[in-house]
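One chain is shown next in structure tokens, namely the form predicted alone.
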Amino acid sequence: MSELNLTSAPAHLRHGSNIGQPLTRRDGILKVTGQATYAADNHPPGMLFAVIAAASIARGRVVSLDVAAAKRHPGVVDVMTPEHKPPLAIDPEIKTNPFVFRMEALQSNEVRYANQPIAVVIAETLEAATEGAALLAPRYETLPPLVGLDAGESFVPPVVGVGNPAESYHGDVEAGLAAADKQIDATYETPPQYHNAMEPHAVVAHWDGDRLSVDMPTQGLKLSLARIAELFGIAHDKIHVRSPFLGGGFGSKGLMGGPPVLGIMAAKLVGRPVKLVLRREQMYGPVGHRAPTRQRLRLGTDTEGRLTALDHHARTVSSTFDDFYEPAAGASHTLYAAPAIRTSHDAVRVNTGTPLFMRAPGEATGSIALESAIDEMAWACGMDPLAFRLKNYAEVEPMTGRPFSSKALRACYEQGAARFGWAKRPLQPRQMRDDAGLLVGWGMGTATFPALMFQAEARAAIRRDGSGVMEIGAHDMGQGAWTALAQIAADAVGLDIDSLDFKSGTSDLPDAGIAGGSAHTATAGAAIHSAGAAVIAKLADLATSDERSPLFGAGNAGVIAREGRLIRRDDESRSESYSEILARAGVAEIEARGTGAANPAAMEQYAMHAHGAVFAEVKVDPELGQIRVSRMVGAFAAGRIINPRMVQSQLFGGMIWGLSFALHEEAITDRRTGRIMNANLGEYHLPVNADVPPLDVITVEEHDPHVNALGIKGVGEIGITGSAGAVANAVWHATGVRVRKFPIRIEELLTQL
């Protein structure tokens, strides 16, 4: 249902019965039943398979390529080198923007790190493909290469993360130290993680002329059209990117990689439609993934246990030919109320793929030191984890003293602790036994996100039929953004949902941003709202200004759209459908369209984040040094909550995620070769459900009016950055050894137990 003024634009809409329900998910049939069709489903007439060949050293240069022997290969089409290629409009190694990154598209023989593209292999099977790469046996010229968090000299990168300084201060950190009655020095690391969606990075392209068809999984349409369009030197209407369902992103499919590239390059090539699609290894370089870091935090507190200085330094890597610097000690700016609070951040250049956006950029990684030193410092005062925290969680902003809604996050602690049962943990480590003796433990983590928005663009209709019509160019990832933005748009048009035919998933609907930093909820919902609003404000003029309708003369009295009708604020027994008043007004569709994104003047004045409080029980085998999570439970602020099911299934993704973190996740680089040695679902470990324990969600009732006009924040990400602080403080308490090295191994154990 939505409230409607005449004489000015709506700030608020009331929403009536669609926001709020945990309606099942609108592509769930489909999904389950085999028939939602993925980037690498698709296959037009006379299709063509392509297959990366990719470099198996780490640095040097490709000396020789039998090409000769792949292209006799039967059914082998023709090699993509460095040498035969269709050119491109400009140079991928220009930034044209601060989103743009650098890629390989076989610009040159350089090899740059492990499982570079190297070559492209065009056939008419993928057996054939696959065989024909194999077949380049290429010969290189070695160099040693750069590898690890040591690999050179450091240097302090003009940025971090986007756009963010590499050091924010304010107060006197060292005086703060000097000053405390106790203080704790620590330095933690935490490995390379590869992002590994289910469904790998794959692209269908036809080109039709000079006409370019694209069936690519994206969590950014537009960027991913305007980055094809420039590399391509084609103007945008003669592009189509088409990305309905996507198997998973995690940021990796947020901005525009080479793997595309090359697959809509080998269409051009060859005049015919062309597959390409990663293999597993191959999504271990070119498509980003985390950086590792080593971080030292030094924090110090007064007599009362009250922080005096907190000191957060950060270093990470990136790649030699490009910047993306992980900015882990950002995460030390907004939880803690310490009067001197310091961040910086140094790197290093390796030989790996450049370092990109994934799930919780710098708040996961920055999160398990911050939260590991916050426990460590509580210890050295004698407190609770919890009332150490709950005496030092900031109420302002620490950077900027900007309000944000603390309180939230002290229902978060409160609610959070009553349900895990927090009471009756025991201040002493190693305290604690279940039947089997096994040793238990309970440690808890502070979460925080920030609530994001870009900018997105939506088109309503009202057809005269009375159903609606919603047009975004939306991305669903698997986070349920069919089903929640569907909600939005139907309670903003005042239509049961299932009379709403909402359209999303290709680059000829309207902007939707980017499916990133848990903001697209937000983000393209203001914007469906906005469009909504705009759409029943038209027909509302119709009805009001026709002294055929019930409605006329309504005037500041205002309308409400419910259920397919305007019914008058002031009086409801006066109301119309809306295909009588279009059917009246000889009217077949009426539209309109709306905008969201963040308001500035509210973003300088209030600091805004989700914000939450996870709890975590582990058991140790005292002789094997085996740990198993045996029960989480998350407490989560997170603003208006469109859909309970969808948000409990992301929260409780974040907080797998998490707990893989302290505990699985790492992949292993050959320091003498530069190659990762498990690139694969095999060795690169992630938990199964044997490893998943019982988890339990609260969504802490949260208004915070100032985040954008439906009052959402994301949760995609924010359930990661509690949830692996909380294990590893739990395997000390079930221990009493602290691991400041990540994932925690079972021999970090066994020499300490």
The other form holds:
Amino acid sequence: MSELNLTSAPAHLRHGSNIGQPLTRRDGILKVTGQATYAADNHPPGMLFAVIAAASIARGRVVSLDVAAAKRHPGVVDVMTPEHKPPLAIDPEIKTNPFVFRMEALQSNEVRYANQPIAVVIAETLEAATEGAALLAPRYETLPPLVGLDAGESFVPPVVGVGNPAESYHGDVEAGLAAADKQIDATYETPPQYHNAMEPHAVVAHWDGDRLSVDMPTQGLKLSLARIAELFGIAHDKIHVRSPFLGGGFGSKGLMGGPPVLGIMAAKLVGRPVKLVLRREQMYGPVGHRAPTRQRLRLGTDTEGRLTALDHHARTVSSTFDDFYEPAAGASHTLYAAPAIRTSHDAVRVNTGTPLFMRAPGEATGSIALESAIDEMAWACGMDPLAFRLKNYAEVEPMTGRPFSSKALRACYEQGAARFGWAKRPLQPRQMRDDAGLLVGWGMGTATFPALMFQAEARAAIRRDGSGVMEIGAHDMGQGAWTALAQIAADAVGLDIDSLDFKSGTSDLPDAGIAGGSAHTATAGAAIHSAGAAVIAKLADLATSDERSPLFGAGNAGVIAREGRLIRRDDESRSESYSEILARAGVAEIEARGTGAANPAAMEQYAMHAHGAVFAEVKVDPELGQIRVSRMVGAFAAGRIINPRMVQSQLFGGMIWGLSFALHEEAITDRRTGRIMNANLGEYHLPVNADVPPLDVITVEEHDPHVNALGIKGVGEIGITGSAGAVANAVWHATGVRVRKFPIRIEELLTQL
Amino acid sequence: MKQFDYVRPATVTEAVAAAAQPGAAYLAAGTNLLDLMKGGVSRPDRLVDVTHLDGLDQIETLADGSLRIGALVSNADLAHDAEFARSYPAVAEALLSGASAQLRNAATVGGNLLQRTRCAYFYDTASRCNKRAPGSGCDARDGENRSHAVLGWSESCIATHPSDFCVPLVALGAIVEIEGRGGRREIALDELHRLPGEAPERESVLEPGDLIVAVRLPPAARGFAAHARYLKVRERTSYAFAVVSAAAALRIENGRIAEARLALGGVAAKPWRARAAEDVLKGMAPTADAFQEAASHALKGAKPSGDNAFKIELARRIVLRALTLAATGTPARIPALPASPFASISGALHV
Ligand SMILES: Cc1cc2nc3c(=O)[nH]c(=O)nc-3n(C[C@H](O)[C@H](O)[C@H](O)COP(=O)(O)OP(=O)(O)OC[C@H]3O[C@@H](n4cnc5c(N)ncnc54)[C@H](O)[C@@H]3O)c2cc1C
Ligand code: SF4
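Can you swap the form predicted alone for the form predicted together with the partner chain?
The next block holds the full complex; its first chain is the one shown before.
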């Protein structure tokens, strides 16, 4: 995407290093001036509009659609239904790999969840397609839907999350509980939540013979391309996917879902380019969500306040036709040093679109329950919640006994508590009031998220004019990949960021792996770093083996790359510019590739996690029960910080998400029909500006030599964890009322205040 | 979207004639109506756009001291009119507690009065709803109904009227001026909205073609300026409809309440004027006991229509607080968080 006009300010604050600089987003100007082209901004000539007709029942069968009425509507070109659609090369129900989820591509008349696509109307205008979809007036044979956490027989899923065991043990939990001096047994509930990225899912598909070009937001260019290839039976090199910008994804744009496939099918059916954009309410179904949970925590402590056992059980739901299980109890694996820990999951099947990864899947739901339970346990022991956490600080990973690759959590607790003023917190709840008489409470939570790595590849080149190129099909979801990865790239080839052509966001570039699991900067960054090192090594070879070079004889380890020159490590007066080296060698461009992936040996040896501590202050009206967060401080240790400005934004966003988890977000499902009754941003409440207090983020220095060559741990998801629990605990501390059902509603507080 | 005619009448008479036809609807700013049309909830054959009519966007003080607000005055212009906010502070506070700045800039006085319920089953065309499809049933009755009515509801409909603006207006005895096929008439705002009874589809007493041209605040409404507040509990600090709200206005003379006005929002299919509570307060000293008693009178006859018993207790407490705040006195400036329990937090900007 070198045609993008990326700029950044301020330029370097420090010479010789791009990493660590708080550069502004290089795509910022494009975005605020409306020049950043999102998928739905594309309008190839001849393009038609496709609109999905979605099921209004959650279970049953479509028995009729008035296709004739839709087709009669002026402007409607065609109506795609299970009976009239281009064939797919493979059945989309077949799971060809663990990252393939079943999707609705009109393969039958069965309805498995509300808002499932049942037809697609294609028309000359969006309005005509929309009215055409309304005119289909589907008739259904309706079956009673399965709804809620008690919908049917529960079962233990084979795995939860991505390949994690549903049950894990360490020590004897029942013995630990029996021996405990004090115990708590508490059950918490979290609601279904939807990603609600600002940018709806969209696709513009354009077939040219057997070549296909696709504009769509994706967090996984190569995975999407591979899925398109197998579904449509075409070779990878016939497909071009462009996804230079995403208006948020949060996991819902990670894996190829049904709607973009329907757009591509529609384009094939009509032989013209087609655009398909989901309406907001249509995002509540076919593109994933966070499943509800009910979590029971049983904790025991000895007379000193040391945990004797931690038992965490999570009930969740999956769809009737596929498997994804929110791994909520996994949150208890890493944080607290109990001699006995058991985590377990069970599930029921309900008529819902398959739940999927949503920002901190498992960690977010598990964290609010665990951190609430820890708070309850500390109170039962008469201990300050921070002192209790320190008493149970895990020096090694509790479940496995492995040492941590690095863990600056103690420093997070210290720095966060100091900034917040935690030491002044009264132990008893309902002790503090502000000038206006509002109840004030302080709560905290520990944040944690695993430091993951996927696999990525990058291509680096140095050109004769001394400039560099770095190519990687990475994904900027708004988090700042265009900036942070370019910073890594510039350092990797020893160039100023403005002398580097950083190409990203399309499927013809090397595979950057998926932008998920908070692992994108680490994985893509590692590939970029190694590609850069490889191309510099080649360049150094050219120079050091050439008698005419001032670097002759240095050996390629004996030079360093800086500001477009190779410099002799032991004698900085001897150096040569990249262009001089290439010109003499008569080479137009020199290139190399590099890869990034987890180091299995290190992973075997070390537990790798980012950590943090979040402190929150809330105010609660003592009679009316309305809650408002007034202050939050988060201190996080996540290895090397590539761009402090972007990292701070990610952590702010995570903390706001945590606040939202505790107080606002809930998809309300009609218990009789299984339909979501607030599938819009008016009634599905997210925090507005007036809900977001001054936020303070501290990034705690942490050097990790094991996670990857750059020492990056990732910050995309950790901000939610800890934060949600901190807010919930602050509500308890303000009121003395423990609400265990989230989000905390006025009615839960009202009668107990 | 369904095809419809769009007409832009030049005069009020033309507008009334055009809108009296079956299937016609007035279009003001459209912040409610267009959403309903996009969702297929309202499917008018003809939109009569009133936004270009002359003379309906004035705020005027009449000779007798009444204030007349044209139906096309925007919610924002009215709330930010300094003279208006000084004279009717609870109304300005209610307006500023509603929706968002962008919506208030667009939304009109007439449209605000006649905005439809936010009952999710009404918005959802796959659900049964007696208001949208008379006789089809009410899916809210046994559904997700924690925000539904606790006063004045019927078995056929338990929806609430969502307007904030209407709550202090009804407390202050506002009058609605209507132009219809039979010419000009006026009614008390309290009589504009109907309780559902057996016919929830009939939400107001307006007849086909009836156009609201103005809302009038009678001279007596000015007498409460020193002691008037609006209080709105909601599920986020801003940009949310009321769970329950109340407008309280007092005229205090020699330490006694000479006259009280009280209305509740979010509890019934209309802004709920609590006259019995007003009567209790007349002549009393403004004490917590008096307000307690008024609160229980205000909620007399309240009963849950579903999972919403908490709204009755909440309403009681809101009435008590709103009266207490009103007795304390109208603040010199509208708080930065209007009508919020957090209104006293300083340093915040208007939201
Ligand atoms: C996201 C969102 C949040 C909101 N939050 C709040 C809130 O917190 N509090 C609150 O009070 N409101 C809230 N609102 C509602 C908002 O106040 C109304 O949408 C607005 O006041 C309607 O005014 P309008 O001019 O846009 O009316 P329109 O949408 O144009 O019309 C509404 C109705 O009134 C009729 N009508 C309009 N003018 C006249 C007239 N002069 N004579 C006869 N009939 C007429 C129309 O035919 C239509 O039926 C919210 C709205 C949205 C979309
Ligand atoms: S409460 Fe009223 S508006 Fe809601 S579904 Fe029932 S009849 Fe319709």
